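Only one chain comes next, encoded as structure tokens, the form predicted alone.
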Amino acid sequence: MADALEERPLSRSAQREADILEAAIHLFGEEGFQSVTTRKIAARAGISEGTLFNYFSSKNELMRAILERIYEELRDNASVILREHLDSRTRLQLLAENHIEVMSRDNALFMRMIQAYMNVDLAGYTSIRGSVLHKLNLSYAWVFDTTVQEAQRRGEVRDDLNLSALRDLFFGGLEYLSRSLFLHEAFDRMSERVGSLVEPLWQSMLPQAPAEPDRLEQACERIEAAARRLAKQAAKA
């Protein structure tokens, strides 16, 4: 009984923190990062502004916590995908779908997050290395790297791939695709559109087939062989 009573304050605290984050997520999505005050977030969460500051010191810290939660979900889902699927092409497809599903679950929030990226911790974007966003990206990029490197060990793709460039193409394409799906309200075609993005990337990674001899050369060889046969026949005659 004593142990249960000791756990209650921690549980209440964790729930309150979750309520604050949910309130911030919805308000940032509805009104934009700059327009929302900590007082409004506190009211939405049903607490005082002073209580909010016991958990988060500023809106910037709230935004960082939201980003960390998003990246945590991305990583957790990706770990399951890599554990349950061995086929590399399937992994890339599912990792791409997971990325768009998590980042675009609340479409309004997703668009506001793009805006917030340009306003939160601006100094971190002029010197991105070491920033919160940079660290989060690094903590998540391993899912793509692992997929490609395991495919290389199995001989499914080329050994000379530029992993950094491929990673940029993969995630950069997904960011653009997410915006396109949102603007055109086409999330019902998400899997199909993801496949259209992943397939050419995958094809570019496959080992090159030996080049076929030029057709003209083949034709010349056939003609020369025929000429030799005719010459032999003429000599016998």
Contents of the next structure:
There are 4 protein chains.
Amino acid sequence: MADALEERPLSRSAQREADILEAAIHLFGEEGFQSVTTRKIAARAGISEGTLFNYFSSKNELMRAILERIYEELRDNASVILREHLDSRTRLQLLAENHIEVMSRDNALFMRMIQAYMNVDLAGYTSIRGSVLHKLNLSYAWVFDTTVQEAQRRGEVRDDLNLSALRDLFFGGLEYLSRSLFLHEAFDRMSERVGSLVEPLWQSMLPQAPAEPDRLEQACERIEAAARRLAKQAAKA
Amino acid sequence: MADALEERPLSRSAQREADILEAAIHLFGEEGFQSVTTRKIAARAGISEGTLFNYFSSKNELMRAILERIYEELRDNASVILREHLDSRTRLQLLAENHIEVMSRDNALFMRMIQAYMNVDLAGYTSIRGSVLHKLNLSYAWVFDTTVQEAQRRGEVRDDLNLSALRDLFFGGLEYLSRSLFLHEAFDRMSERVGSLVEPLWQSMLPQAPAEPDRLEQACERIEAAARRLAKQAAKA
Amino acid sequence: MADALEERPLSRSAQREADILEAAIHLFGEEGFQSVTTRKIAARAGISEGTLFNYFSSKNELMRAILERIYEELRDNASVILREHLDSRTRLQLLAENHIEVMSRDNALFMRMIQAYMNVDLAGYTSIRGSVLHKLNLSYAWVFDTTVQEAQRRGEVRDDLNLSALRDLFFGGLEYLSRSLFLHEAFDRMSERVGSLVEPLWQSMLPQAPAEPDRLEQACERIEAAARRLAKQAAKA
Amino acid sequence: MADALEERPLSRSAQREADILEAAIHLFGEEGFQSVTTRKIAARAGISEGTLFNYFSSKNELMRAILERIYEELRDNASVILREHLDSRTRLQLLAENHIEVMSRDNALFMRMIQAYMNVDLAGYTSIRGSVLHKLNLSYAWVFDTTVQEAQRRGEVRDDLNLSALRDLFFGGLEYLSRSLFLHEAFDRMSERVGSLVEPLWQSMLPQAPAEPDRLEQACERIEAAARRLAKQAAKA
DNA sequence: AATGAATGAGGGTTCATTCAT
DNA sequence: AATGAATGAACCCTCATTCAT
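Switching forms now, from the form predicted alone to the form predicted together with the DNA, please provide the structure.
And the full complex, kicking off with our chain again.
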């Protein structure tokens, strides 16, 4: 009893739930969703198998709860980032770093849980649309949209951006980068790698359509030339 | 169509193998790798369960064969694209469209098989690196690198591109786009969506650092000036 | 009989375990290890197949448990024999009878389990040496060694016996005798047959190297001569 | 064709049969009866799976054929030994050595085949009695009986031997010795070990009940001494 | 005689979930 | 609330044997 005195004392059942989640997160990360049995989870959480199902009605539900927590954390971190940093470029960089950090943690647990969840969702003849995962994902992806839209309001980036495409590039690119970092165990250079990824995206968003100046010059000159010729012909006529 | 007409009939065993693959592809796409049993596959292929294992030594091996064939197809298509189109921008667009098409086919089978395979790889004590999947992936990702590098040789794009980051953005972005199309069953507008995704990438690769707004402003003014002149002359005429 | 009357009822799970063992022993004895399926065992024990694996982690483990129990029984019986009987010749006889009894029971289950276990051991990459079976065997064979060594200390048998060879003859001979009894269903004369087998062994252990007939003849004559002399002197007296 | 010219040409089918047996013997010895599949045997024999069954109607039949050959070899060797050696003690030694050699060969193939065969026999609800194995065994065990009986006729050993018990001791002891040698890979001292095993058996067969000569001598002397003392006392008296 | 593709009836084992205690 | 024994359907895979060619 005494050892919990200093902390906000979780109710017994809240503590149990936390224990189960901790155990599941650790084990899923270590061995993968399929390989981990509810028996192992219960054992690591220090409870009996039956009790586990008093807290989470199924193994899939446990997975869902974990995903929810991770998304919640992603959102919370994102809020802090947006609150503490005003510069849009910095915001994107930090959002990306946070995304990578959370995805890679616990032996890439998050990535693998998402994959497992997609399998479950599809296997169960459930449409992905309307699935819990989809909702979580939407509510989180919103922070990217917000950031870009605010940058647009400030005039930092172009107005005619295709937000959906940029979002796909951003999160898709980060997922691939995450796999790459995981593969090569190169997390020490994460921040730099993230920078390399965000930079081209950012460049493409800047107001100036990167046009080939020479071509623009030439185009202007051609129009002017045409105008001159027309003027001459008009004069002749 | 014509290219299949002349084919000699497959040998009995080649036909069986094709039947099994067809059945597996269909079922995996429909219900997911885990949910499909070897019994179901055998039943759909019209053979006994034992026979299946004469052709593919395990269920995982069957999955591997499917992945290999899809990667092979991706590479073949990519080769044709590179051969028939010289313009780098067009190449990227077509490579992307091909990627999406193959990924989305059969109820997003490919995407899901990759995920399933990663689970298998991670669950075993095999490192992903050095796994079959990784090799296939590498050999295919090479076509993107090649395309960009040739564009660099031609001077179409900058020399100092971060190839790895662009690759992650390209394939990662396509994967997310693919999910999105799949979700909204919006494949009719696929080509356009791909264009929206490739465009910012391409822009970021162009040699020109984004011009200052002033230059564009000036160009517009010159064009408008030319237009005014033309208008006046027209009025005279 | 009396010793079982007072026993407290087995706990539920201990009872289940006993049920499973009983079922397995019976079936293995009747049909052989390979032919008996876990399904059959579970059915006979009145449980589901899954439950069986809650008690014994594998079919092989079940076999191991049976072997262990039989060896334990052999050792226990042997201890009682050694405690209750001091005469070495009697000890050997009773040890042999006990061995035969246990080996022959349940349709020669024990003999066959050992063979099955050796197959398992050899098939796996485990060396027989160091295997569980080997340890059990060693700890039991020890009672024979002990008996002989005590006989040596008492001077009943020679000091220069080859214990290892005698042990092989003892247990090997008993195994063959057991097969023979089993074959001819001649267990009613078991005790007599065991005696015939132990006798030559015992004879070979006795201190006296076989004397030449002449020596024995001479000794008898000398004794008779002495007796005659005594008889004469007695007559004088 | 030409390559078989110099040897007594086996008919093609005889050669095939020999190939199959060779393959089976090698594989059974290496991996055990159960673990070896007919596929492996066919592959090693250089024939197709189907062909194997033209020569041996079942896998069990193949095992039976192997056992028969080994027993035949045992008998043949035994005949030679009896023909070439007249001394009974030497005969037993050589018979024993031959037995061990054949049993231990090919990774203890023979021992393991016998075990496998017993399982098959029992599993098939066949009585061991009347089984092929039993007949083979009987016809071979006959050489031991013959040897002992001839020794009895010559008067080398006692007339009242229990032949059955001695046979069990002989073959049973050899089987255990064989296991022991196999276990400790101590075949270099085989001949010596066999001697240690045969010796006590032989001793027990010798006509003279083994008595300690010294003790007999001493006893006689004591009796004589006692007689002398009595004589002296009687003389004094 | 020879082939080898096809068989198909199980084999042992797993594990999320339930429910009587 | 907590337990943990019991479930049982389903899993992937094996392999001796057959038989059309």
